[in-house]
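The chain below stands alone and is given in structure tokens; this is the form predicted alone.
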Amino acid sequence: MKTLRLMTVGGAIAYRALFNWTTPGMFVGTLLVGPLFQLLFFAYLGRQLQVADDRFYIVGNAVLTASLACVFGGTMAVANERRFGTLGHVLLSPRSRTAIFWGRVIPYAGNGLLIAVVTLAVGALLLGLRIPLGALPGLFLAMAAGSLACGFFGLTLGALGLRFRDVWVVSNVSVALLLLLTGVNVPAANLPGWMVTVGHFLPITHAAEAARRLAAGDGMAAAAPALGQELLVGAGYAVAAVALLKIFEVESRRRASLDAL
């Protein structure tokens, strides 16, 4: 129970302290309106080029929109502690660092899930996409899995902030790679083989596939394998984040560079 409280309460407090947005208008404009325009852009571009139907772009981009808050949020969970000079206090805590940092991913994943749900609902309403009511619980689960995997992916990038000074360059490039390599806007059949292979090891790829199957009415049984792969990818990044945090913490202590910017 103490560990659970550390992950939930501690994660919520860290979210309020480290996730930087100045006004509600900034939050809505950046995380809700911006992704919606991205969805509309690719949907109309897809119509013009006749690459895929509206369902492909609406569902794929709705899942992808979670990446913005989750990747940057997960990065902030570590990098902003260093930026504000409080990282040393966190690392001196006798509590489990694994629980501390994994708990910080939860609010960002919830934030990403909110963005994905809003984007899907508004995009479907504007473009006239009909989604079977029976598919909604599965869609929610697919978007939640994608958001959680993206959060751990962001935490892994944040761990690099213990070694590199400007981790935000890495985060920005990573978000662009998710747009390109996960197959949300270009069907995997049209991508080079090496891109498809890399995409299998990134978050969102399998969540988008599962969500599309559900939105098409194929049922949970058809989407379950892709959903399981997404959870496996998220678990892999969760382990990688903890390992990198430990390695770079030891290295930073040895170099006396823990709080150096």
The other form holds:
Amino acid sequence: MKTLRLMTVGGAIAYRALFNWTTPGMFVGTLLVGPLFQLLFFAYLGRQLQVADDRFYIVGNAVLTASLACVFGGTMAVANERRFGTLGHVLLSPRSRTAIFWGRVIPYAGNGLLIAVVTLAVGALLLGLRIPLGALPGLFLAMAAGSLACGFFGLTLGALGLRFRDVWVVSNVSVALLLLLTGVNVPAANLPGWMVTVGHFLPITHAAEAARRLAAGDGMAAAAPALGQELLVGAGYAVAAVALLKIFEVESRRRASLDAL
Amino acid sequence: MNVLRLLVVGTLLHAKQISRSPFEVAIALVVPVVQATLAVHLFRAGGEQHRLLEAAVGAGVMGVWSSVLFGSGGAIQNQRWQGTLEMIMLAPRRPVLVILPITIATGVTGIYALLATLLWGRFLYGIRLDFAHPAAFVVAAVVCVIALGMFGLLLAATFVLMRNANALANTLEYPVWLVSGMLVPITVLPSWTGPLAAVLPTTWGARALREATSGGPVWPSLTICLGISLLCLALGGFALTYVERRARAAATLALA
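Let's compare: the form predicted alone is above, so bring in the form predicted together with the partner chain.
Starting with the chain above, the whole complex follows.
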């Protein structure tokens, strides 16, 4: 119970602290309007090239929009502590760092989920996509799984920030690669085999597949395997993040390079 | 002559400065190539193999716009953070002549995206660089970069007035890619986007490069692009003078 409290309260405080610079205008511009135009860009490109139908692009890109907030949020959860000189205080805590850092991911995942829901709703309204009402709970689950997996993926990248100086390069490139490798914009059948294989180990790929099945009215049974795979990918990154954090923490203490930027 | 020298030396100086940032270099190296790969696979999936060169050029122009948008949008803010804004404003030249090289430098940096996407397409995907008007393509690329640099000056001058300039920059990347027809033809967009596209220099710059690639009247598009950009330069110059005077009067030049 105490660990759960640490994760939720600690995560909420850290989220507020790291986002203290933001304003409603910045939030709406960066996290709601920008991703919506990303969806529209690929939907119109898909229409023009007739690669796939509107549902493919609207649902896939809506799920993908969560990645911006979640990947950068997860990265910030570790990297900004170091940048602001507070990482040492966190690592001095007598509580489990695993719980502390996992707790950091939850608000960012919630943020990503909000973005994905808003983008899907507005995108579907603007482009005239009808989604069966019965599919909505499942879609919510798929977007939540994708957001959580992206958050842990970002935390893994953030952990690399304990070792490498400029982790933001890795985050920016990773977000760009998600556009290409997750099959959200190019159907997997049209991508080279190695890209599809890499995509299977990335967040969003399976969540987008599950969401598309649900939006097509295939039902939860058809979407469940992909949903399970997305959760598995997320769990993999959660474990990888904790392992990397542990390794780099020990290494940083040994080399006295914890706060070296 | 002195003014030209100031612009050229200033542009080279700022382009060199940008090239010293590992972050800027890494992003400029990788992201346009990812965009080009995405465009190539999308065009292939759509059975448009004959338009792959067009896709690579379009992805390159997208890179130029990203560079101008983020570089120019934050040009004044960056100088402020580096503590060099006061020195720039104290220079015995009009502010527009001192800031313009910064915004053109962001366009020059962005031209890497165009080169990278073309080379990437040539060597990885075997796209033949058969331009309909090769000489016009080179001229169009140079004019497009200078024109976008002038447009960048307007962005730099107006963004500094806004508290949420970062949000605006983040928001403007995809809409301009979309409305300017860099990859998606303007004809498939809703009709109300037409007037918006017509007043953006990016639309005409992208069109000139596309026409030089696949055939068409390059020069009219390029002339319109340059005309709109000169107008942006004039507006940006006025805005910059206004911002500078207001900041000096209120003693807020160095304040974020």
